[in-house]
Structure formats: structure tokens, C-alpha cells
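Single chain ahead, by itself, as C-alpha cells, in the form predicted on its own.
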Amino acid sequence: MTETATRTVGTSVKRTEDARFLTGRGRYTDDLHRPGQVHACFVRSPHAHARVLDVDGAPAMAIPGVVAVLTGADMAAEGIGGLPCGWQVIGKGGVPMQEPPHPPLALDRVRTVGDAVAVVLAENRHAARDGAEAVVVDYDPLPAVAHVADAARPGAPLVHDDVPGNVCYDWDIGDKAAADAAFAGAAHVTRLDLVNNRLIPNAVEPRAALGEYDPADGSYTLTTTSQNPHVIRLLMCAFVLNLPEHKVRVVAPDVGGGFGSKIFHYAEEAVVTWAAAKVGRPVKWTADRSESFMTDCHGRDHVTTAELALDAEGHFVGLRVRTLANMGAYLSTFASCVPTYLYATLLAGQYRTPAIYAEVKALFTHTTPVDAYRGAGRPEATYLLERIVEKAAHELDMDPADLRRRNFIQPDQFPYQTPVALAYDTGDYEASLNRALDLSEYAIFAERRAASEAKGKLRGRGLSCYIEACGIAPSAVAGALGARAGLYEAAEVRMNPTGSVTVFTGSHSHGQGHETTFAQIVADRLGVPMANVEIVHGDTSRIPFGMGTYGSRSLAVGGSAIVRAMDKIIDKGRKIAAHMLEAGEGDVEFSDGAFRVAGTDRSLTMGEVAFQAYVPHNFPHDTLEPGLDESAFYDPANFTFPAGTYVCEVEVDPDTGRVSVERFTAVDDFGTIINPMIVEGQVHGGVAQGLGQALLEGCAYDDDGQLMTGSYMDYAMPRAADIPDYRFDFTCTPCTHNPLGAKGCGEAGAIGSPPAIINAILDALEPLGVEDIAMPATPLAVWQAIQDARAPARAAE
């Protein structure tokens, strides 16, 4: 039996999972070893574009320890399909997007550096690598195109021969006529050209996969570094390997970070699963870091022109946006929806802009596929919007905070239908702005600027008022927009006979702290100690069919499914308690872990009721079945809409171009917060990633499609010394359509921080005449911008 637990929701409970992570007891895919396993090493193209004339594996087979060399032709001979895209976009005029095939191992053509043409299986990792280097591939190099603007030009090399102009889709949203009319009558128009730089995800744990085959029953097991094991099983079975799902188990154990890059179904997962049956032995693959740089899906990579129209009082009247979005060489699992339904639908931001029109042209290039990366479309939208709003404020000689405040959607206007499909349910944007201004000591910024100038430094301040959409929903609407999967979540809650609780969730944890926050919710609602709550996830053979974790959906969607299942537990428990207490069901109340007959001192703990459910000696057999185990699915009625205000202050050394983030203030509205410490940690991490994009990180290809930033020697990640002290606070307008009132927090920091940082740099450089700077604003880029701004004056001398 259990005692009533102390309430924990809303408190900073330490993460229970950290005990194993911090002591090296985590269980990751690469930790696993199976008897008789072989190691896989992929033979990857050194060319961005080439015909594959021949693949000769004989030299590799002569190397001791090599077991097999398998090629795309071997897979094609067995009818293995291509990797699917999970979202269909319909472009202008009802034209469907182009979906060229993506074979797990390339056949007659490679289309990006790192495209796999064969896999070598060997007794150990070293022999596999030696074998891969020995495979002889005869390539006929072809012209390549690496940059999205170049891919759009007439005569550009085609990535796929049957995709004219490299155009995957040409899509739009909003009212073009209304937007054009708004601009025709505008008192002021601000224009901005910008690039949202391509990023390479860098989770602590590289991708890995272990495929197994059991000839006794023809079943397969794939252990993989995935954010959504059920989705991987569905895609791999239905589209690639053509296997019945009940014959395939997918397990995602501890996963060391994902940030979106581990959502997708990758070729290596399908190859090792198929190959395990081919050789009759488990097949294991772990990427090295250079391989990850080439093959993990990249993020962002937009080229955009935006125009903001304002009236004479500074009210926004129209917004027009034209974006070229790089898809890479193939369509990754959710790539198509990122620059459309996760980007253009957020262009209203926090503002009452009555007319918005956006055009997005997605193009193929000879580069690594681009897909969702922390924020997935929302950072791109926020960067565009908050950059152009800040620029408009400077052009109008207005305080950037005042211009934003003038255009905010007001609390009494919710629910608010935007011009770009989404309908916000609730919010109070001015409350977040005001709190951020207070915390950042906005009013006395001039004093700090003067102090910086006295040291020979330039100080600037930038704002960003972001909004994001979390927990894509509902399934029916998402399906109408092209989603090829449901967007619900599932949970099973099992009260055990002694009163402990096991929760099986379709959500997946890869660093978010689910084992703690989900347990907090369960402990509070059922009145059991947190220590008596077990959270199970990541194994398709144990958990209900769920959609995994991405898009800050875990608590709002996965947590709501758990709440629904607990409601069923409580309802059944009330019936059992009423029978045991010889009371009417309507007279039995449940609170603090106990069922009580109203107005009396008669009660039973949840543990006592659970024991009776499994040892049903005094049980209503005529109306109920024994046991206390309930499942629920939760399909949200709408997205949730976290929002907030970030204020950044930087110092710029005009002699070196070095930027130092001196202050950073974040005020977020995440609705109901379960664990403030975990939420603050999520924002910490997000801001660090946003700072990386703004100041350090930039994936670069040369004109021939060769990756120029293929290691940490070339691709700069944030270090501890780059991260400022943060000031955090929260406001709260609870979500109106889920039982927790939660909105999601995992991506906010990465969404709101880049424009705040770049706006601050431009504010610092404005006295020098610098009007724009691209991300990443490295010391060289900042120094060059300063030199370019000074050039006219020097020429005049």
C-alpha cells in the first residue's frame, strides 16, 4: 500500500534519470553488443553528383574479417523500396510536390557527398572500415549545384532528371490581393533581404543502429537512436522493407540528444535491418562524427526577401514574403512541411497584421537533405519577422519596444484568427514584454552604452518577441494539409496490485526529463510518491502506438494522454471504492490519493483499491472486470502557442569584430509549468543553440557541392565561455484546450534568440553605418562589415 505523496507539480524536482546519466550507467545503442554481431561501414560517395558505373566489392572481400559487401543492386533485386516523405505539399494551382525516389543505397546515381553506394560487413569495426576503403567504385562525375539560389537559375544542373528546374514545390499562403492593396496604401515600407544559415545538428550521441533477425519466427529487431520508434517502424515496414509490422520491433533506448535530427527514418536503419537477415547475424553501425556531419539531416537554409507595410501611425498593415528553401538532394521524412506549414503559418507572430502573403519555392540541391532542426520553421519565421520589425523601428526612429507594443494582439482579442491559417487560443504578449524590459533594465541602457564606449567598445541592444506553434494538431486538419500520419499521442497507465504505477507512453525522451515530469503529473493526480511511478517509453513491443517526441509536444500532447488514462483509472477506482465502502458512486470523491464517502470519515487509499482490483474478493464482478489498467489517446484540438520576449545586449570590439553577449533576458509564457528547473534548462539549451546560429555556426559547401565544414575544425560550436549569464522569468496564460494548460518549452530558446542577438549587433554598429549582417556574425564578418561601412569615408579622404 502507498501513502499519499507530497504534491510536486510546479516545483523544481531534481531529474530522476540523471542518476544513471551522470554516473555512466545510461544504456545507449552503441553500448549494446550481440553475440555474433558484425559491424557495418558504408561506402560513401566523394562526389556531390556522379553516375555510378560499377561497384566492385571483390577487393574488400579479400580483406580478413570481411563477411559481405552489399549494394543498392542487391536491395533492388529484393524489391526494397525508397525512403518515404511523410508530408505531401500541394503547390500553387493544385500542383503536387515532386517526390523523387530515395534508395537506401544509391543505384545508378549519387546526388550528394556522403550518398551511400554499398555497405561492408565485417567481424570488427576496423575490418569493416578497411573493407569499405577497398571497395572500388567507378564514378563518372557530373556538374553539381549546392546553393539554393543557384539551383533556381535557368540552366542549373538538375539534381533529378525528372524534376524540372529543381523545383520540389512552389507554394503560397495568404491573400495576395489584400497584401498588395495594403502596400499600395502604406505610409512606410521596410524591406529586408536575409539568409537563414544552414546548420548541422550535433547531438552528443552520434546516430547508431543495430539490426537483428530471428529465423525461428522471421522477426526483426531494430535498436536505433530515434525520437519516435513507432514512426520508424511504420515507415520502414510499409515503404522500404515491405514487412508486416508485427514482425518488426523498434527500440530506442537512452538517446543522447536529438534536436530534430533523430526524428527521421534514415537509410542506415533500413540497411542494417535488411542485412541482418541476409547474413544471419546481428548488424551494428555507429556513425563517426565526420559521417554525422555529412549524413545527419541539416537544418534551416532559407534565402528570403520580406517587406513590411505600415501606416502613418506605425501600425502594421501588410507583410509580403518570398522564400527559397533548400531541400537538399532528397526529401527527408518531414522536410516538405518545415518551410510551409511550420514556417509561413507563423508569419503573423504576435502582431495584428491584417494582410499577409507568403510564397515558398522549395528546391533540390546536391547537398545533404534538410529537415526539422530545433524549432523547425518557427526560428526561420521569427528571425524574418523580428529582424524586419526592428529595422522598421530604426527607420521610423521609434523605440523597438514601443513599435511592437503598438501592434500586439491584445488579450481581449483571443481567440485570434491570423491571416495565415493558425488561430491562437490565448496569450498576453505585453505582459511578457514589460517583464523582460524590467528585468533587462531597459530604461537605463544608455548608461551601460556610455560605459562601453569609454572602453572603446560599441554596445547594442536587440529585442525579439517570438511565438511558436507546438504539438501539431489536430490529426484531421494536419491530414488535410498533407500529413501522412496522425498527430495524436497515446498512453497506458497501469496501477499495480501494491499501488505503484507503470506508465507506458508513446512519447520519447532524449534529454527532456520525461521520467521526472511525467512522474510528477502522475504522482500528483493519483496521490502516490514519485518514487513509485515508472515511466516506460521507446519500445514498440511495450508501448502503445505513439508519435514520439518533437515540436515541443511531449507534455501538451503526451502528458494530456496520460491525464486522460488516469481519469479512466480514477473513474474505475471510484466504482470499486463505492462497492467496497457500500456507498453510492456519486457519493464517492477522490482527492489526495484517496476515495472518500462525502460527509463521512470512511475512505480507501488508491493502493487499497488497486489491490482489490487484482485480488477481487470484494469486487463488483457484475459490472466491472478485474484489474486497473487503462489506455487513452489524445488528439489535440489545436496547436499550443508559447510566446515570449528576449532582450539581448552585446559589446562589439570595432578593431577585431569580436562580439560578446553581455546580458540576455528571457521571459517566456509556457502556460502551466510542471517543473520550473527543467523548463529553465530547456531554455538555457535553446538559447545556447540560437547563439551558436547567430554567432558561430554555418554549414558551407563550395560550388561543386563539397562540404567545407565537415568537422569541428571547420564548424564552430558554442563553448562555455560563449554563453552569457541569463536572466529568466515566466508569465502564464494557460493553454485553453488541453487538461494540463501546458504549451511546450523545448524549442523557444532557439527560436527567440538569433534575432535578438543580431538586432543587438546591428544596434551597436548603427553609428558606423552598418545596416545588415548575416548569420553567423563571426568576428571576421563583423570586422568586414565595419570596414565596408567605413570605405566610402576613406575613399572621400
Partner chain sequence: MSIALSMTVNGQHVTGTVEPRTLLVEFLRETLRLTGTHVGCDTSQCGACVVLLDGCSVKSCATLAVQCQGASVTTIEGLANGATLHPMQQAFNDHHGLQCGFCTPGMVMSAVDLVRHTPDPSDADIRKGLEGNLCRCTGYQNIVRAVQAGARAMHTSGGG
Contents of the next structure:
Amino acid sequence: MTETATRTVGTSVKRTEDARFLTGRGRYTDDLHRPGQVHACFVRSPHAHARVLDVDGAPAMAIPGVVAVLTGADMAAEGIGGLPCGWQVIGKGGVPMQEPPHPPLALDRVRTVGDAVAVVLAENRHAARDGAEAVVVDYDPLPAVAHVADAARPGAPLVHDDVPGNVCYDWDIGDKAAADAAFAGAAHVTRLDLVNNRLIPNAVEPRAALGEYDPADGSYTLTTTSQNPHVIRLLMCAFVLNLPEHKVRVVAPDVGGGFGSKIFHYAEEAVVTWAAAKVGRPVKWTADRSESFMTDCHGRDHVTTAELALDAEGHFVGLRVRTLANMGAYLSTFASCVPTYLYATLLAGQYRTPAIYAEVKALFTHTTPVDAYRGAGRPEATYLLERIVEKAAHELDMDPADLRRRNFIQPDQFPYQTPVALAYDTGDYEASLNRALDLSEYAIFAERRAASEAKGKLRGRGLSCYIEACGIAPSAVAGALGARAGLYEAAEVRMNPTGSVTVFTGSHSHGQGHETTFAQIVADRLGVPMANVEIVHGDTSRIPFGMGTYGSRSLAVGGSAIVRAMDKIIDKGRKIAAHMLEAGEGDVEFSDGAFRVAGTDRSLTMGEVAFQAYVPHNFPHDTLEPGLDESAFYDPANFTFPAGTYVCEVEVDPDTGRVSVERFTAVDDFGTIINPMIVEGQVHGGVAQGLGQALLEGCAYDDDGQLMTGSYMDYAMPRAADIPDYRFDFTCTPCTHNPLGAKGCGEAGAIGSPPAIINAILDALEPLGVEDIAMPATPLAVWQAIQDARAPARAAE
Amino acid sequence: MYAFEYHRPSSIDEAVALITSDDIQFLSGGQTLIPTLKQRLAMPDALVDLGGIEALRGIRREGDHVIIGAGTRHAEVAASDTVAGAIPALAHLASQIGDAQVRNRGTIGGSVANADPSADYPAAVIGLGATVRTNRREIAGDDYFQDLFTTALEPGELITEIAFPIPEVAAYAKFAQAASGYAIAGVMVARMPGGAVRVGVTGAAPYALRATALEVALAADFSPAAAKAVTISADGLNSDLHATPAYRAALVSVLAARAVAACGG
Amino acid sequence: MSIALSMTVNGQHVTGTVEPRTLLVEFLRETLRLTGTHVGCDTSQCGACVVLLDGCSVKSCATLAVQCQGASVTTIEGLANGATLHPMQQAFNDHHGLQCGFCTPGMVMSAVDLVRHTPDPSDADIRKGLEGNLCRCTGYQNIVRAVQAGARAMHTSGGG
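Having seen the form predicted on its own, please provide the structure of the form predicted together with its partner chain.
Below is the whole assembly, all chains and molecules, this chain first.
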């Protein structure tokens, strides 16, 4: 990277986007008011499963202010398609996954509570809701199945009549024979049944969508709470509304958090866009939180059985995993790849386990669709591995850190091909482990445990050594695994005539701070002040086609695309400078924001070159075009593999079952870091979500498919007082295959933390004989586990 | 929210006169009522806003009682020197209701009238043996809570103030539900002048009530160990996602012990 | 039924005509177009809508506009002194106390009220004091740092 006097990469530059957010000038979708806009309110099913016999909108039309009632039949009559899935999984025996239709408004059947059957448009929010309540829907309720294990049972109610056994796919990976052989010869086998609890993402900004139609040119604009506006435009135009994409602009303005839940193409986006043309007025919809609970895609929801085989020296020799994954009622945009390619491919973890075999059966249920949520598959893999490794250590009476150390892939073994498809490029797992143990004062834990005991509390400690595959791309790998789109990223870098820079990126920032981080990269490389760099994102009419932000990919993939575009800017600038300085192109060097003729004092700044690029009077037009504006599409050679070690210490109150996280240490290897402050913030947030999963958050349905945790009154979100002060550090092995050396940091915290927390609780409860605890480890769950462990002891007395 | 009419009287008489049907409701701080209306779980024809009635507000000491006007906000009770001086447990209880913003709006009268089974104030009304004063009469705390969201209040009857006897010592221990902040169980333990022990429990049962087994045990031995040794029957206790009856029963003993400890017992 | 409403918002006298069922936050966002105050839930738990009502932090989604007749309301838009950020706003920038920015207005308003009651808050005071505000991005640690720094700066600047 170019050395300049204003070098910012690697420093904690304060965020430029903060100014508007701190003064109330952020512009989120619901902040927009269009002249003449109508408000949309959806009529949603109260039943998890029912036939829809009739939808009567006439009573709603009688409500003052109601403008229109539109139904699934109205959409079907115009040939509107269903919401597509972007990733095809091919199951055992080459059987492709089942993809039942998902109409934006239900037709003759509803399959989950919250399924929309109609939309009411009205002059204001209140009238729209009054109207939605007045629509008369004649439902014939049918039996429902909510839980994935129940959906797999013979005779379970079918979610889709033509999907036998509710099976979306039955898929496997790895070498079964090798794994079976490893178990046959194992000295010890550790077994574990576990559930990865279903979560509701809960970005604090509810989803919203505003559709507009301009009859003058037949164009549409959709403003939506999305992490990837180009993907939404592609899916909505090509599969749902059958619109030419040059007539459709999708804008994702400021977005109030996503965590995966705003990746997907949702029915409401298509409905408001379509309805805007239908009624000739802008149509705005904003979810209320209850609607978000019902309709934002949920996350996780796995039921798994795992077995780890070890030899007599404690080396892992084999791993077998069987997982049932809940897809919900319909296949969401990326749902199918989460429990397969983002999950089972990570089951090697940081370890040299030579034989791994995993089977994943994905099932439909009468629940909200399940798709990627922060970490997406990787938290499920990490939770499984780090729970079973810790359990094996306890069974073998080994120090959990030592058992891990004994099995780590060593630094000299990279690149390392795992038995489950991925090839890790680099890492140093022991370095992170050692740093985390130091930072957590692992060696003097006994003192802290004694202090807790003196207060009547039980103290426990748990480890988690996670790895994740990030920077999601590369297109060739993703395509081979079933992705229906390439997962590259695009960037355009435009030098403006007076030397400022506008960067157009396909990545989208909804909290990640790209306007700062990307500007740092650009400022350093082009030698211009950060204040002269503007990052443009989130508007398909301005930015090149890009795949958006998810899977911790923005910097590693989107940032690399910007670097590639800047390389082209510098190359072109060198040609211009050579022409202006009457030097050979090969003699012109670029550094510190200036083009210099080697060995002379002749130079031009980037700004001077940019100016000349736009006002050329004597360019040799056969070899040098005017302008200084370059695009690049970056498709990485491999995933990136952030990894690290988390250490958690908890105190358990045995009387109430309350767990408090007393100490949490995170040491992460994210490769090269552009802005440590922002990266640390990402880990803080990720760990909080992992803590939420481990201790607080559990989406619950009853057996009839009614959502029991449908509001913040029952779904517990982490609050400030639930979170400890983190201890935090980095180690660094730069990514070997992208120009930034960066790996991605957005999901690590959510991936690595749950097993550390649960391991710590089990460590604390071990003296009481508690061997297992399910997430979330609520006070009730912990108290109950203690009672259950005591009961046999009492019976024996 | 469904549409409703709105009145803002400035006197108690005016307010009561506006309640001309069962479909007209008082609005105090609104921290429960407004979210309920937003969810369309209630459809009143009109709301009578008590916020303009100065006579409903204020905290004063009258002999061996602290009197709190029904319109007094939780934050005012939590910060009151009068309350802190006479019944610090009550100030402490008020400081644990909801969150800072709820405490800045919500009122004691609204909470006690609503009689949520998991609200905090009912534990104090029962545990301290308070008297609920209305525009018509005085109701003994022990007679006030009758069932889930059901009280002795008659239609159109308005709580004007609540009189709390000053205990010799008292403490409130709460175990909050992680999502809502309401009490899974909350226990107010008080030793009154003369040595009588009262234990008021909220959250555990459909309505706040006295835990007589704890009162008997603590009258004999006012110690945490004595409280913890009491086994509370789980029969009839609330069951939900967050707590089983057995768990609530266990918590009541544990919280009572902690309250006694906080009393210095 | 419509009611004529008048109040002071960010120092400006404002009037409007509202249905009784209009929430304060709806009046701010939709009538006055002060969209800095956000709505993140419908059970008054997330705190994205917190504003100061006669100096006290309240949830504007659990307050009817008509209850604020004659009152003085301060929203996030009214906190800065011209181009100079309020010390609490500045502290959130300095300590990376925000990511997506959606909870931020409510968080800052709650923090300002917290410091009013607790001039020198401890870590625990802040965590307890912010129990009415949800943030899904930051994990709260940097918010706690920001509020501590903001509290100190509010003293130095004479109460902000």
C-alpha cells in the first residue's frame, strides 16, 4: 500500500456518517413522505395453516380513507410470480431440493401465522389498519406442525401437499466410510444431542418499503430496508413482477441494522411496487414490531446429534453429525445454503479431524421462513464443535485448552484442505488461544472461583475456538455449490475534475461504517484527504451491479473491488501524467498522491492529473481517452477464514438459576485491520447477539404453530445491564489472497460466543451433576437443570 | 389504535362525572393502557385523562403513614425524600418499575388500578398493609386485589391516594422477567411496629397476596434462613414461558430471604 | 373527534389538529416531519422514540400527543447548539457509541436525562439507566463509554 503523510489505514478514524445519525438527520425508509402517498396494511393469517375459502374486501372499502383492497388473486390474474430462492441444494442421490411456490399474497392456503392474504391501501396508517381489520377472510383451519423434529415424523401435517414428508432436501457431505472406520477404531467416543435455538433477528429498525410508479416513463422506484438493493431488483424484476430492470430503481437508504434479516427479497417489497402502479400513487408500508416478529426471516433452528471419535492420545479421528434444519413454511432467498454450505463445511473447525461425515435434512414447517441471521450456519457449526470438544475434555479429564491445542491445524500446514470442502489459506490458532488465556487470566481462575463460592455463587469457565468462512464469494466455488448468482463485488472509482473522489460500491452499509472505512482505503491509496472522498452506496441508479453486504464480505470483497478500481485509476493516471510530463510511462511512479518522473523533481498531484483528464486539449486520442473513472468487479480466489478464541466466565446463582457473565475475553484474527475502533465495535455487537442466543433469546412456537414470543414482552433482547465489559485483542495472519489482507469481522462475535458461555455454565454446574443445558440458558432452564440433577441424588439418599 | 374521544378534566368530580358508561376509561400515565390500545386489545369510546388533576398528585406524611396521590409518577416516588425517609423499601420498589421512561410517566394509581399480576406496587400494597382511598371510600389493601386484573374498584370509582403504614423495617426483592422487566416474583417483607410481619407477593399468583406461611415463620424468627426454609406450595401459581409454578414457588422463599437480609434481619 | 394542539418543540411554538389517538411520536414524525425520533417497537420497550417532555425522558410512542398540550418537547433535532454538537452527541461520535444509528436518537436523549439525575454515573448506573433502550448493533460497551464521557463533558460545558 502507498505510504502517504495522511495514512489512516490501521488507525481508529472517527466515523464520518455519525454526524447525520447523531443529529436526527439520518434518512431511513420510514422517514420518507411522498406527496399523495397511501399507507399499506397487510391482512395476515392468524392461523398457522388454513385453507383460504374467501377474501372479501368490500367491508374495508366502506371504511373512510380506504383506497384499495388487493388480494393474491389480483396478483395471480396479472401473472405475478412467486418469491424465488437463490441457491439450489442437490441432495443425496442427485435429488434437487423442493421449491414450492411462495406467492407474495397467499392464494388458497396460508402456511404460517402472518402469511399475508391481502393488502389494504388507505390515506393514513390508522385507516389502513382499520381497513385491514374489516377485510373478511373465511379460513378453514388445518392441522399444523411447528417444530422440525415433529415435521420429520411420519404422518405429520404436510406444509405443501406436493412435498412428501415435508422434506426440502436430504443432503450429505464428507466421506461416510472413512468416518465410520474412524469410529470403529476409536479409543473414545463423545456423543452430544443439541438444539440450536431459533432466533428472531430484531434489527431495531423495522422493515419498510415504499413503492412509486411514474407513468411518464413507466418507471418504478422501490425504497426499501435492504442490505443489497441490486439483488432485490434482480429477484423482483426477473422472478416476481416480470419488469424490465432498466425501468426499476431500488434504493436502500440509511438502514437501521440488518444482521442478515434484510438480505432477502420479501413479499411486501413486490406488493408495494406493484400496487403503486395499480393505484397510481406512492405506496408505503412500515412493519410494526409485532409484524417484524412474525414476518422477518428467523435464524438457526437446528436439531442435531453429533459424535466425536478420539484416539488414545486425545486426537480427533472422526466426526459424525446428523442435523434437522427448519426451513419454515417457504424457502427464503438464501435459506437452503445456510444449513449446508455455510454450516457443514465448517465442521472441521480449527482442527485436523481427518474424517468428517455430516447429513442435513431440511424440512418445511408451518412457521416463518428461516434464513441467514448473523453468522448463518457458522454459529451452528461452532456451537456443535465447541460443545462436543469441551465435553470430550471433561470426559477424558483433560484441560479443554490442551485438548484443543493437541488438535489444532498448525501454522505450517496451510493451505489446509479440510475433509468438508473448504481450503483454509492461513491462520495461527494457538496464537489466539494463548493470547486469550493470558488476557482472561486463565491460570488464576481458581482464585475467582473461590471468591464466587464465598458469595454462594457457582463460577465456571468455558472456551470456544471458532473459525468461519467469510467474504462470501468466490463465485466459482459458490456456483459449484449451487448458488444461482456469482458472489463477486463491484466498485467504481471516479476522480472528479478538482481532485475529489466519488466511490460507488455494491456493498451496503447499515451500521458497518463503510463511509469511513472505505474512505480510509481510498484516501491512503490515492493520497487524497478523507474529507475529499465520498462513498456512494445503496441506489441501483447510481452504483454498479453488486451483491451487497452479508457474510462479513464488504471489506474483503467490496473493499478489494475498490482497490482494483483504484489500481486502474493509478494506471490511467500514470499514462496521463507521462503525457503531460513528456516522460515514458514506465518512468512515472505514483506515491503519496503524486505522479513523479523517476530520478527527477518533475511531478503532478493526483488532483492535477484528474483536472487534466477532464479538460484535455492535446491528449493523443488514439491511445489516451479523457476522463478518470474506472470500474472493477472483484471475485476472490477463496473465502477468508477469520478465527479466534473466546473465553467466558460466568457466575450462577443456584437459588434462582440466574447466570451473569462476569468476564468475556475475545481474541480474533481478522487479518489486516483498517479501523480497529470499528472492528472492535463489530465484535462487541456480535458477542452481544451471541450472549443473547446463549442466555436470553428463544423464539417459541406452540404445537399449533402460534408464535409465543411475538413481542419484546416475551422475547428477551440483551440490554446494557446483561453485558459485561469485554476484554479484547487481535492477532493477525493476513489473508493471503486479497489485496487488503482483510478477512472480515462482522459475524465472529455471534459465532464464537454461544459455546463459550454454555461451556462456562456447564463448568459451573458440574459439581451439582448437571451435564447439559439448552440455549437459551434462562434462569428457569438453569434452575430446572439443577433441580433435575438433584432429584436422582435425593432419590438415592 | 381505534378512534376514541378524549377528555382532560381538572378536578376529580369532573373526571368521575365523565365516566358515563363501561366503555369510558380513565387514562393516568398510560404506560400500560396506551400500548394496550396500540395493540387494539381494548376499544374504549373515550378516555378521561387524569393528568390535569393536581389534586391527585403529591406525597406527604401523615403521622405513621405515607400518603401518595394516585397521579404521582413512579420516578417521583423513587426520588422522594419523604418516602426514602419513612419507607425506603417503597422508594426502592418504585425505582425498579419498568424503565426510566416508564417511571417518568407511569403513576401509582394507574398501576394499582390496573392490577397486573406481575406489577410491583401490589406487593407493597399487600406487604405494607396499605389502604386504597377512592373518591367513594377506603379499601383495605388485603381486600383490594381480587383476581387477575380484578380489584374491588367499582365502575366509575377512582383511586385518589394510597396510604402506606410506616413499617419498622421493610425490603422488596424482585426477580424480573428478562424481556418485559415485570416481576416473575416480587416479595415485600415488612416488620410493622409491634412486631407483626407482613409478606406481600406479586408475580407468582393471579393477583398479589400475603404469604402467610412466610409471615408465620418470620414472626418466629426474622432471619433469611427462616424464610428460605419455608416451602411455598406451587398450587395455583402462574405458569408461562418464563416460569413454572414450582419455580415461582421456589423464588418466593428465596426472594423473601433476600428481602429479610436487606432488612438487616 | 379532532383536537387543536399547541406545544413547544425544540424551542419553537407549534400547533396542529390531531385525532386523540395520535401518538406524540406520530405528531413529531408525520405532522412536524421531525423524523429523527424513531419507532422500533409497539410495546414501548425499545426506546428508539425517547424524547424529553418538560425535561424528562419519555417514550413518545407511549404518550398521546393530546397529553402534551402546552408542554415543551425536545427531540434529537433540538439538542445541538447550532453546528456544535451537544456534549453527549459528541461523546457518542468520539467513543463509537453508534453503528446503524437507528436507536441512537433515543439512546442519546435517555443518556442526557440520566446525567441530569446522576451527574457522575458509574458503569453500573449507566447500564441500569439505559434499561429502556435497546441497541442491536453495539453490544452497549461503547455506549457506556460514551455516556461516561458525555457526562463529564456536560459538567465542563456547564450542564450542556
